[in-house]
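Coming up is one lone chain in structure tokens, specifically the form predicted alone.
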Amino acid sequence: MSMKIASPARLTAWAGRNTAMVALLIVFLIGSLFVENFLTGLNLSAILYQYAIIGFLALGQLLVILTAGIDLSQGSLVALTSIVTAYMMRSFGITVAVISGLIASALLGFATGFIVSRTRIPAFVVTLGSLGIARGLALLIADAKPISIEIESFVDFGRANLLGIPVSAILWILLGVGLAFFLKNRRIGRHIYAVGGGEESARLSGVDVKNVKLLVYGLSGLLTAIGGIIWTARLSSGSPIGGTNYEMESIAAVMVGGGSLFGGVGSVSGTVVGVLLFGVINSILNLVGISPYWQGTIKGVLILAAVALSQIRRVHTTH
């Protein structure tokens, strides 16, 4: 029985297809063999708990960044579901509490959305203008203070792990599995695919152009609303100043994980690999003693880079 062994040109093929799997592949490399701690469980399992969290947002940033919009708001949603779950469950218990800080970002992700898909204003200032609406609702409910939560369930919840990984990170992974079988498999999923290819080819085949980007910026606000929840779990409070620049976050793993911001291309698991290279990275920055501020610059570089070979990759599609 003989094995078969990829030629260089098929690994080359399959390497310019999937940079960031080989970039995350060569980075975790380098950790394993140079940097102390590295790969010990207690670090890997670190980076899966840091990350998760960047994980819910970058996957309701992909589906809309694949109809060619963005969404700037994530981080303020984080904070306002972070406050409105704090103060109702103060009053109310954990499970109203839970579904009232789901609905006050998806309601406000949706709301984004109508006007995206009813008016000509672009994404970019419609989600500046949701930025500042929900992080003026979080201050103004808090009274710009943190809310404190002394449910210890809830508490234990956001910090929970299952033979070492982080509940919350197999709750990512599991909902990540169900986002690529819906994009993959249901029509709406192929719709998605279709605006971002061309909104007026998209409406010529008769997808519903309006209902499709109202769609993902609503689901954009409901997962990002799902780190929210965990996020306030861990920190054992509301406030209303969290989250800020995770959508710089979000967008960079799905622009890193070969998401395009002209829409149309990108996948679930290529931003998962864009997730877990940012956590990698940071991760090794911290153990060797890299000040956070390389980590912003790193990060940024990153970012470039991955926008302009998107650009790349546009042009000889075109050509």
Second form
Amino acid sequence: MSMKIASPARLTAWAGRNTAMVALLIVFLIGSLFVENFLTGLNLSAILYQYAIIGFLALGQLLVILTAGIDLSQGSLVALTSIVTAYMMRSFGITVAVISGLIASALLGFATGFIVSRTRIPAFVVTLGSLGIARGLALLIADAKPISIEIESFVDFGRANLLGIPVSAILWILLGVGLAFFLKNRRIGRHIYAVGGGEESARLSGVDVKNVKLLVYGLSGLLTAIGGIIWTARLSSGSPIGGTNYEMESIAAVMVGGGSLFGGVGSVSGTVVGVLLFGVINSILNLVGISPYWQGTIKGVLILAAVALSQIRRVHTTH
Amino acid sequence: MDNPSPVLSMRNICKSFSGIQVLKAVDIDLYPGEVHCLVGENGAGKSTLIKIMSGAYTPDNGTIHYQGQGLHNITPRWARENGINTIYQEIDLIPSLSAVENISLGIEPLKRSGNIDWVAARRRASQILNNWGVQIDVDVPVGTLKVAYQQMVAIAKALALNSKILILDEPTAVFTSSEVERLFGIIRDLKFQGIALLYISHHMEEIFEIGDRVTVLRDGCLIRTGVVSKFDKNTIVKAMVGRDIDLSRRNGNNHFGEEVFRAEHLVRDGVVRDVSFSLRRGEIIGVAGLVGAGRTEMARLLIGADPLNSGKIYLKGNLVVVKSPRKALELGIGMLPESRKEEGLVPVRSMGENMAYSQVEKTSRFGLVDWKRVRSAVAEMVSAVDIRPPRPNIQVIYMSGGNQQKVVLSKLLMAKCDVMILDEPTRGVDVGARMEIYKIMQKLKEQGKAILMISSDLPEILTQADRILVMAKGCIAGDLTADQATEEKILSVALQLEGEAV
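Switch from the form predicted alone, shown above, to the form predicted in complex with the partner chain and output its structure.
Expanding to the full complex; the earlier chain stays at the top.
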């Protein structure tokens, strides 16, 4: 049995299917061996603190990309969520504030989904509009200033641990497992794949294409809001300028994890691995002391390389 | 008939799109256990009619009776749930999903918990396919399966829910003959089960082989309908085109000019092993062969789309090196590609613009396009290939297959080449437009052009070509004159080498 698993042919085949996982293992190994302070509980937990937030966004982005769409509004929705939550917390307490934050972002997500599903305007353009609207609303509500949060229990939640693992990361993984099950075993989950794989075929098979699209943008808004609330708690304030370019990281994570912008292809597990890969790379670059300006460039090159690699692989498997 | 009541009966169906009426008061009845063939030229309204049947379109007018129940229109979901299923020619399955997922899409079996019962879904899918002796992996994405198998998965998908009506839209367009036989076996089985089939095909032989009833549409109108035994090939064709069509061999002028093109021992690893031939002015050479014989691959070498491993090309006696399709055009060698949508046209742009792409450079001055000259050149070409209606602003996607092919052909004409390679010039083109394309070819021949026509349509090769090259396994296996050639002869040459051990 153990011989079978270790057989080189099987191993290469597995590696071919899981490029992102292999990359994650390699990068992790490099970090553990050569980078000081990488393999410490503190650092690993810091990676999870930071990237669980992107993780929630990436799960939402995955749903949208599976339908051959794209959600550019996520970063701005993080800001909107954080401002609404911080603003409401001043007068109404945690529960109302958190629910308001979730609703604000989800509502905008559903509105985006409504336009994408009911018109022929490309998702790229519609979500670019939502990006502007969400950012503008956040700035308006906050009067362009951060709103600080005084409630200790909320701030504590952002830093909570369970056996050294951030609660936010545990929440993210649990949600990911649930989402993977949903995508595999619920009708709507399969229909999300079908819409992206062939919209007209799906429609003719009786799939409710319009409402599937409406749903994925709404869910993307909601998942982004969860990330946004954790982000707010960590920061212990609401910021109208936060979350900038977060959508780029979530899109990159989905694509590196095997997702296709043409729709129908992608997985929760790949996306989770993609998020962790960026988290580990980011941490190594920080620990080695590379300037943040270089970091952006390096990450950009890595995204291109990863996506190019997955393209080559796809060409090989389809011929 | 022992079962006289139709399962579906449509009356007075009308439909128009942006002011153009595509269906005018059409009636049709489908009977259980019968194959009803629907024929008509491209643009006759067949697709619109089946899309109304399957719920993709809503009719403007008319009544529908399904199993005795009156309806105004049908939705896709209602159609599927009530046993009306369509196998479309192109868009049917979702390539990234597996056979099991495709077959159960929209009708997933659920467990009590509301989760999908994958065991039941897989059992149902394999059961249908195994019944037909189709052995495929039901868990790989269907996009990786052979097209014929995809088609069978599509039929299995339709049958997963008890089908009463199955609509097949040109299912055999890309099939080999053994695959067609297997499909006909499946169709006979379905008839036996009492399913009503609506079968759309361009192939007359198929109608007489499996059809029980036939309906002919022309320009959105019902022309004739009745049992197949009351028709013959000629009456159907006549009803389709509204005039008599001469499918017999033309009596062309067989005075050829000097040699303009010669290929010597062309080789490209793996696809073309050894090809030599020459072309004279005013000559049409037909290239026959089975799929995979290397015909298109050979043509691509002639225009420099793929590099030669060895071999020489002479143009008017001079050795030339054809590095790229662009260079080929400069030299006067042009090609009409096989798949016009991917290689020949920009479908979302207008007809005039598509024609102009080939003219932009020739008519530009100081790097600026002279639109006046482009427009006049376009107008000239529209009339030369006789595109009707002559509306240069219409988007190519809204044009019929025949007119699209004429646009591609006109681009080739505009390039004023001496040597023209036509790869499957009439594929997916209706009878009327086909005749006009033949006429254009004859005109080019009279003008002294040399034409190399690749075709899988043997009657077309036999009636149009002066000489016939038969390819097999990357070689020229036979070189026949038009007088010697018969369908049997060509086929036996094409197959001869196929059996030989390499």
